[in-house]
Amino acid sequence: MSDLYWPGDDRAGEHFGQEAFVRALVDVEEDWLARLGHPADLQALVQSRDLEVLAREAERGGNPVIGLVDRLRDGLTGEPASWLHRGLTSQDVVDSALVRMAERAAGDLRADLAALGADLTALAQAHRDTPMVARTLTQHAVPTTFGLRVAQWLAALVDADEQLSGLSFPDQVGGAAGTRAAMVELGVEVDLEPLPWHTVRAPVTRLGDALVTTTDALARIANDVLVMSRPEIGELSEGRPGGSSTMPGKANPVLSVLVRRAALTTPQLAATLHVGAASQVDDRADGGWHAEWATVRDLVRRTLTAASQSVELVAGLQVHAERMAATLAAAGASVRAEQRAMTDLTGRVPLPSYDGQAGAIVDAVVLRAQRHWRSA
């Protein structure tokens, strides 16, 4: 897929695309059809070529589910062509449709992580003792290093993908009004676990704060490059920076300019998934479960856009220690202006070093970055 409205976004592949979507669709139907005894191969049933017929018809039922019901019907003959779809409602299929699909989409998106997490703890550990001037409120504080820097984005990425680890994806079996009357009716044994979910939607909201998290991690990274790439600063580079239309030489930090964009947009997306939720009512909401469709598919899209662009970015990240190192020499006596508070205190001998604990504090965020990624 591509979209020129969202610069990058082939790199999410096809997870969400309107042919995936439809294919989760017929899978739920096809795994329902069997469990009723009558297994019949569905996808054969459904060509590209429908997408368009089907996008319009589902204006008609307000889902796409009842014309893909009876293109599908259609096409069957015999028990399989009676036995189709009876016992489910459309967002028994919608929902596990959208379950399934994310469930696929978050093991690309850890993958991703898993990678990036590779790159940082050797970056981290590269730059354990690399000396730099640390900023607080845009101001120079003390001495810090890049090491530790880099074991920030590290935790915050430990962090997300622990969220995302932590994630279900229940199919929805609910019925007409979650009761599963016409189950019983049919005599289909289904699990009390999990429960019907159709008013409920946790397993939705989750899945949105921990891409959100992502995303927040990810721009962790993308905004101190973006400070620290400024050529007046000059302590970062992109490897592979993006060029001007007017200006030629100019190397613009387009992957992390593309990164934070992400972040900037998805807890809005997120914020919609909670209204609908909240918005709940009765036994079917109407409008709440309606919005999250296409939410969810933007909110997994341009957060697995932007884990593989910050992949692309920490690869190729250009660290200039030397301009660390004359930035922190010439802030001069400033940067110390804490460690003479507190040897003034303690009337010990000022340390040679004043970064306190982090390299300690390095190595402890990569031995649970380690630890998180062989466990994962």
Contents of the next structure:
Protein chains: 4
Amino acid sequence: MSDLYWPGDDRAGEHFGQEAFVRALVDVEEDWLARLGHPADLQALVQSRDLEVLAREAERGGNPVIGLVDRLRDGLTGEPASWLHRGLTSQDVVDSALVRMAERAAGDLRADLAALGADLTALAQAHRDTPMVARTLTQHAVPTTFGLRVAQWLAALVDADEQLSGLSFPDQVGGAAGTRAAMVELGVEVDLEPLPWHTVRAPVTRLGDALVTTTDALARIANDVLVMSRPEIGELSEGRPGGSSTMPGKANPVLSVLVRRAALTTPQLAATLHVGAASQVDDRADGGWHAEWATVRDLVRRTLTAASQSVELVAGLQVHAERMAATLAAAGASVRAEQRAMTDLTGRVPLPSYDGQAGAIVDAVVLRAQRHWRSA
Amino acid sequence: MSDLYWPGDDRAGEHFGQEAFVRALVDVEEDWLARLGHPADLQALVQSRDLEVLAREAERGGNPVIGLVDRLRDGLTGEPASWLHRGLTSQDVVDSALVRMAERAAGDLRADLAALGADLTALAQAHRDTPMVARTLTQHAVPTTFGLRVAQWLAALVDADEQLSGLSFPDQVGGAAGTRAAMVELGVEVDLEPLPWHTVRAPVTRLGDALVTTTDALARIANDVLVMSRPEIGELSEGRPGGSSTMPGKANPVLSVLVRRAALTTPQLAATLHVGAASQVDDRADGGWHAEWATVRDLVRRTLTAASQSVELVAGLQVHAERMAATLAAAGASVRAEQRAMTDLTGRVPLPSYDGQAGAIVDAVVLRAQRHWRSA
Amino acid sequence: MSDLYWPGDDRAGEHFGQEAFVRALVDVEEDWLARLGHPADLQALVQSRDLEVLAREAERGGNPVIGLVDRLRDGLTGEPASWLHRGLTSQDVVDSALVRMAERAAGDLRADLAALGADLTALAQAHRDTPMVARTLTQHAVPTTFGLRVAQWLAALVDADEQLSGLSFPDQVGGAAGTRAAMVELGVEVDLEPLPWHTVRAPVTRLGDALVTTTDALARIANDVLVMSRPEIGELSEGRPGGSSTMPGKANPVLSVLVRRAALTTPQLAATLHVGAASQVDDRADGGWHAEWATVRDLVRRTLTAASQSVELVAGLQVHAERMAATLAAAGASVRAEQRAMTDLTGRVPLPSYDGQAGAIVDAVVLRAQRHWRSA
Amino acid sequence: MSDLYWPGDDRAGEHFGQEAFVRALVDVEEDWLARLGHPADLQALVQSRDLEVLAREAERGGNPVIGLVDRLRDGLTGEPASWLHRGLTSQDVVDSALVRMAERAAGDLRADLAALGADLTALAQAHRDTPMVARTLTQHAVPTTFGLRVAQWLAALVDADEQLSGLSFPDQVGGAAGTRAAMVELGVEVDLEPLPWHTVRAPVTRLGDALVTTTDALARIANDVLVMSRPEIGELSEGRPGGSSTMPGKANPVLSVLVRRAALTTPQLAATLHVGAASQVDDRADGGWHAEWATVRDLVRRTLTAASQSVELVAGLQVHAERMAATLAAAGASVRAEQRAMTDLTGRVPLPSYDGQAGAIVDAVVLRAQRHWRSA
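Next up, the form predicted in complex with a further copy of the same chain, please; the one we just looked at was the form predicted alone.
So here's everything in the complex, that chain up top.
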């Protein structure tokens, strides 16, 4: 599975694909059937070739479950056929399937972020004392180190992964309208927890918010690579830049471009999940719920893709420390203007270097990152 | 092609599908090759089975054109092989392909809107004088007619179709950086118009804005059906409601739900196109451009789907005029309170009906709609 | 302070007002000056009448700090004049001021949410067993209780407050470019924590995400009141509805309308904070940072206003239990259709009531809420 | 009026201020009273000191009209007191007031855009043949001219102004629920046009879309200035850059930063107007309408501010043509790589310059701009 409209999409693998969705829906039904005491192997009853029909049928009931249950029931006999889906409602099955897919995707995403975090840690440490000029509002400011810049990337990444680590992925088991009346009628023992959340969508919006926080952090890196790999700056370059269809020799920072692309789209997708949540009403919403499925899918796949691209980007990143040093030297006295203002005030001799706590901040961020991933 | 995450998506047919994209890209190259004087049949050189590879390769250059041109060139010999793509850049090919696909989709969309407009016109006329209670801020207000309500739906639709009718779909022919230097070097005669718009994205944002204006208008209808088909109100019902996976006999206004769903997501997609436009820089943007492709695709397909669903919704709509009349009657004196305030002021005898210009407004909206589509 | 364009805005009091901003900025400078060992009373140096000038001057440097520091320095003499702002940069002062204002606002917001939570708890308990019909996709589904509905409102509120409770409000102390070089040069002892976050904006986006989660939860209530106070349904009504400018006797659910209004706007504001975060670059961003200030202000004030309105809404809510019962009774056999399907399967005698675990779920949500606020 | 949270806001003057809103509301009532044949001077009846009370009272009815009408009526006697507001509803007054304010603001905005267009035209012509290197995906591409770059800015501006020029600003005259029943009852002659648009919000969303298209175009300029004024590039600089609170001699491209800031926020505001439009229902929406007022206000003021800042930015822009030439020269053979590929193909001698139709495109864009503003 990949997507010509979203280069790199295949990095997201099968997560939230069409088949993965059906498989997850069937899993939910299968688990429930087992819980009802009538286990059956349901996965075998749905084939890839059924996908198209299931997708087309999904419109009739507004979601893919009704058609799927019909199909499964057709393939069963006896008790499993009678008991299939009893006590559940379509939203139970769709929500549980989405959440299970999301949990798996978040696992893979966090593995990529951990790898990225390790690479950034090494990079920050390697360049802890590599001098470069700081830039604020696009202009040269004061001396800094490339290590401190990388530490900012790392800090943003830890923030994002902390949000991801706090997510919960509750199954949905509410029945027709969240009362579990049919389950009680059937005599099924159902634990109270997790409580039904048919119209309480924080599990979904929190996921969206954590994903967009992740692409924010990844774009933080990409934006810097895009600026610093401009030929006039030349302090960084991608390890394996992309070419042009017409200009031989062109070396484009393609991974950074594609990561930045993702981050321009995900804030609005997360907002859509909130608009959906803010449209919740009654015991099942009339559109606010349905707006979530494709939105979560796109958010997840784009974040997975951007994370994977970022791992490759950072692993291959070329750091041109000599160019950093040369730019800083060329900036000359102007980047020491603040220091002069301070020594004018104190009357002291200027310190030889003017990078303050840069090294200590790098160390602290690295320590925080290490603790975060060690405990993860 | 259809999508389990977006029930009804198959209504959008092949528009902006993977194959359609490749076909459009190849079309652009084919047209250009002919213009260079070396025509060749390129469509035969790319098969469905190549899609996956093309999509995967697209990441290397940041867009699908580089890999596609390689593939096409491999399949050609002689002059066509040498001249393929000469003078163009990938953005020329991608932008032109997207615009051509958009033009075709807009054509199909407008056909559906015209059909919907005709149905709404007939409905407004049929119920020009069907009394019902107006509702403002959810509460009973004064008498109105169902025809006037439908006229509001129709007016919104005409507004949307006017925006669609004003769109332009310019090919992109700029060369490597919008100067057309390679074309001049090759001696190709290139008309100035359309001027290159590599970094001037109004053709894209205007498309997005028109599409979201369309889903706004369609949701206007769906929202009313959702309210008015509540059993306590019962003034409308869908012709072919959806069922439930667990509650026999349930009749859900599924088409309305799915139309409303679309309209909750498209505003954010159109905003993404503007975020992309606002990120334009240099002679080709570093992410703002790439964010457009999937976003336009989703906007187009969701609008096509919602329009098609709305046609079916309105065609099958059940109008319960007797229920409207009963509700109005039951509202009693309260909906005449304003009228009494007016006659207290004038001292005149109250007019027997209190629907003002409702009928005349219906006629005027219908006339506007008829003129609009006649001239279209 | 209040706003004709946002009725109810005065409920947000002085939070994030113009004066509050200046006061917070001055506070930050005052604290820093004391830390430098040269304390001075700075608040007296800026008057309300200076606001307009400060605001106008803010454009020259891109933020209000440069003009403010000039003004403060003009009012000082001796050491405080010399040491004012030394070691800081404008972003330190702006970020710290915003965060401090946000912390105070979050405190007031959470107090309102706690009050609302207490009222919802009492309401859920009072109506734990009040029967009503559940509605899914706008249609009658199965029996439920009004207590369970309220429990859903409460669950969403607890989710939101949990997100708010997890926020952190770190001061910003980074100096010109986050290295703290001037501080070190001045010999100021600066704790490493909190680490500078000039370009790491999770403290801001997390705030935005928590606020929009809050308005999502409040809209959840408002949407139900809007539906259920429709005259045809009549199960709820606002305690003090609003009137009309022309229709005597009209009773509009105004508080619900205004809460819903807020929730339609906040998702996009939170998205703007993420777009800003995704635009971070260098050591101070060229616009992404500046886009935050008014956005956070609007998010905070709208959420405070919506929370206060919701407290009033719930406190005054009229519950028409007899109407709920009547509607359920009128729904008749159709809401027992699922139950019949279950008993057809089991062959058992139908349970007299068909509300499953509704009461137990209410109890569990209430318990969770009580624990949450007890530990808060 | 100005805003510490939005430096530069005072450039928007009194547009959409609190007083302007009241004045516009009173204007609408005054015009209507005259139309009813009972003219009175209403403006004198509301003072600045009433604003705060009016704003506070606005919550009771959900909008500021009810309180305002009470106040006006208290100040009148005789026929004007009796006839004030008769036939109208609050939405008529609010919508008409907003539209009138918007029309005035659009007039001022378009005057600024015309001035900006004239400056860009002169700049494009002055630098029609000023060579510089084109940049695509941040990397050097082929030779271009600065004039062509400016022509892209100009083209985007013309696109935006065309959208603004197509806006309409219809008064709202619908009465309680859009039927004009009270007007008919009162015997007022009301032209059919403009038809009531209480729930048909294209006049509002089109305004929003045109405004965001404008900030897209302005950001197009600002983004380039931000990149090209980086010290390593140094091809442009702002005429009157901003300073730093701590670094003497710092020269920040502040106007560009603030324009870019605006453009990061407006797409989401325009999206909010569409979310509101997509939430229209009944004969007056329960929140979707109310969400518009502050959103339109912010959109208008931010666009006015950004336009005014852009005029100043472009008027003062320093163009460093020698630096452009030096960078192009330094890029050397690499920016002629495409040309070599073309001459390899044709076997011809390379043309001395390689800027293709750059000059002709500049001329064509300039011509289009001149025609646009001449006809405007």
